[in-house]
Amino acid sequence: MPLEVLIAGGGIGGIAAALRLAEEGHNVELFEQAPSFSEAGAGIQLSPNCTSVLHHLGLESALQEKAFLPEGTQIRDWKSGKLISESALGDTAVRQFGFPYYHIHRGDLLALMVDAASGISNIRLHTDSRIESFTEQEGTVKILINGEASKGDLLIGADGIHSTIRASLWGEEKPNFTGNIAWRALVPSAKLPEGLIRPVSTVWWGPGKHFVHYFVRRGEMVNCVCVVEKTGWEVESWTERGDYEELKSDFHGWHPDIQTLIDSADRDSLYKWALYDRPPMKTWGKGRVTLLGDACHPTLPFMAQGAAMAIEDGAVLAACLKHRADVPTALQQYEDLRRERTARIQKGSRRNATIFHMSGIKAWARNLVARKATSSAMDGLYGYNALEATSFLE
């Protein structure tokens, strides 16, 4: 029997989920807050344990006409420009994993997305519709959006960091500060030197800082990710305008091609944003109304893993889903599925936030370790299935 699933959110994660529930043959309801369906312009790293999916779901070809392969990924030093570490994507990544390594702007994900989405009859997309609120009963989920009732088999809380399904479940919580505040910022890469960037995924190390950027539509422009540990502006926003005075004083003294970077940058593409930590969930949900993505287990950018991680939940929400006694126990076993690897995501993107930032005998120390790390290590993030996740139930 299809279920009737409703959906809170139409992000990455909530279209995502709703395409693999559309597959299974349920009947979806999503409804999206905003009069539109848009995200931050801002780039994502789409690595093989999402692009799997992904390509599933019949994007590939979509993705290709979008998207930009990078040929690896590269770590320097800040100041010197020399090469600490780097490790091989492209053809590679597709062999090792079966499927490629994408960089895309974040808009272009979800239209493309949202494109899939709108042409398939048993999904239909809402916006401009908050659910104010929700309640179970009598084995369905009866909500309210906009003044209007409406029910469904299930809730999913796909509504990102400040989801109003979370805080209703288990209360408002309070994120802590990081001490580190991102910036974002788009460059055209006709403004820039040829040859200045080059096909991979740098990152820049340096004390208290560090400097992230690769190519996105096609190569046309480079997204520029710039994190510093600061404190005395703890805004928790992607849409805060960011000041070119103050990104270009962040990053004095760093290596020119940083320089050139910031220089050309579109200053109106420049944004800046507050980074806040949320420990592991222990429990994610309840009955017939359950969470995903950054609604359960939000995640620093520091392994750019954040939209993968929300990918795989709509995945593995659906097997579980398929191979139901009854749909809260089905939603229990997401949960038990997801919680451990999520967690274990969060934990390591937080780590990195140190790592990345040392100075001193400890960077020297990092380095050295970084230099003689093998691509082995990324076995267990890119070589998960959430596909086949749930083949045990089969």
Ligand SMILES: Cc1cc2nc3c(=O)[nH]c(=O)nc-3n(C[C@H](O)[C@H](O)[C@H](O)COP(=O)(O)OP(=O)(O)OC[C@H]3O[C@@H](n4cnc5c(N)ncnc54)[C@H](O)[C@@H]3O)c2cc1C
Second form
Amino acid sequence: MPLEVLIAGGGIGGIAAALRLAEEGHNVELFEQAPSFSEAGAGIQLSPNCTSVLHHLGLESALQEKAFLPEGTQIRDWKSGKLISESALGDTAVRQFGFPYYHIHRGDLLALMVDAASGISNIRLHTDSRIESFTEQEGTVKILINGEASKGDLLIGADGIHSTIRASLWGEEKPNFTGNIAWRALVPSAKLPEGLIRPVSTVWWGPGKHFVHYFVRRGEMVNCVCVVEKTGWEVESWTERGDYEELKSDFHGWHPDIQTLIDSADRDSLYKWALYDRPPMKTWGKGRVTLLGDACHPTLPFMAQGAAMAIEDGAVLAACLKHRADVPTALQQYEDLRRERTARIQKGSRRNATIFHMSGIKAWARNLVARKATSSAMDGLYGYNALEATSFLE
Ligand SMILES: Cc1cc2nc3c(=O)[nH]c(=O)nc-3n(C[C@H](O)[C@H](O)[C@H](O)COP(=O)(O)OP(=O)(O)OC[C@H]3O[C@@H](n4cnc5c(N)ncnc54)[C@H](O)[C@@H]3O)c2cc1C
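Switching forms now, from the form predicted alone to the form predicted in complex with this ligand, please provide the structure.
Then the entire complex follows, led off by the chain already shown.
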């Protein structure tokens, strides 16, 4: 029997869940508070553990059209530029994990997902629709949007790190400032000397800072994410303009390639925001209401896994509902299948902040370990396939 599914939030997690649930025949109503579906600037890395789901949803050709396929990853020293370690992606990732690794502009990703959802008759997308509250009664969840009531069989809170649904379930609790701020910048590739940027995702490790860059838009732009330990400025907004002089001074003394990137950045594309997180939750949902993505496991970007986890969530949730005895049991099973993996990634991402920013003898020892690390270290992360992992439910 198809369910009437209500989703709060039209970010990557909410839309991915809508697509997967609709594929199982459910009727999905998704409510996004913003006037339109949009993802601010910046690029995003999509690893095989989530591209398996996106390909399953029929998005392969749209992704191939918009994304960049990196050949690998490299870690470099902030000052000398010396290679610390590298691993292969490209065809190797496909051979090893079954699916590609993509770099894509966030706006392009969300647009292609919304485009797919708009063409599906059992998905109804609503913008300008903030879910203010909900109540659960007699096998139904009632929600209030802009003063108007609506109801369904279950509610999924995919409403991000400041989730209203989470706060209604468990009480208001503010996320923690991590002591890191992130800059983002887009650099037109045509402005850069030929060959300066390799077709790989590069992380430069430095004391108290790191700098990540990779191609998006099939190589037309370079996306930069530059993280700096800094206190005293704790605005969490994707739309807070950054100042070129401040970015330049944050990376003063870094390798000439980094200077060239900063100098060539599109000044209108400079933004900065404070990075917040929350510890893993012990319990996500109650009864017919559950959480998904950043609403239950906000994840720092230092493993590039937050959106990947949200996409995996949607696939597992759909599988649990397909084989449900009843809705609350299926939601509990979903949570039980997801809590440990997502908590591990949350903690690993936080740990990476410390590792990336080491200095002195600690950095020297870290580099030795990193040089010896094998690509099989990523097997458990990238090799996870949410569709296969839930096949035991069949
Ligand atoms: C600098 C940076 C780089 C990153 N890089 C990567 C990466 O390379 N790879 C990766 O996998 N992840 C990455 N992440 C993490 C990733 O961006 C997030 O984990 C992911 O976007 C979370 O998606 P979501 O749908 O759960 O939440 P969100 O994207 O926050 O979406 C929530 C949506 O809910 C809406 N909403 C909120 N409240 C309500 C309400 N009451 N009613 C209706 N709508 C509501 C919001 O407007 C929003 O559209 C990065 C994060 C950062 C900060």
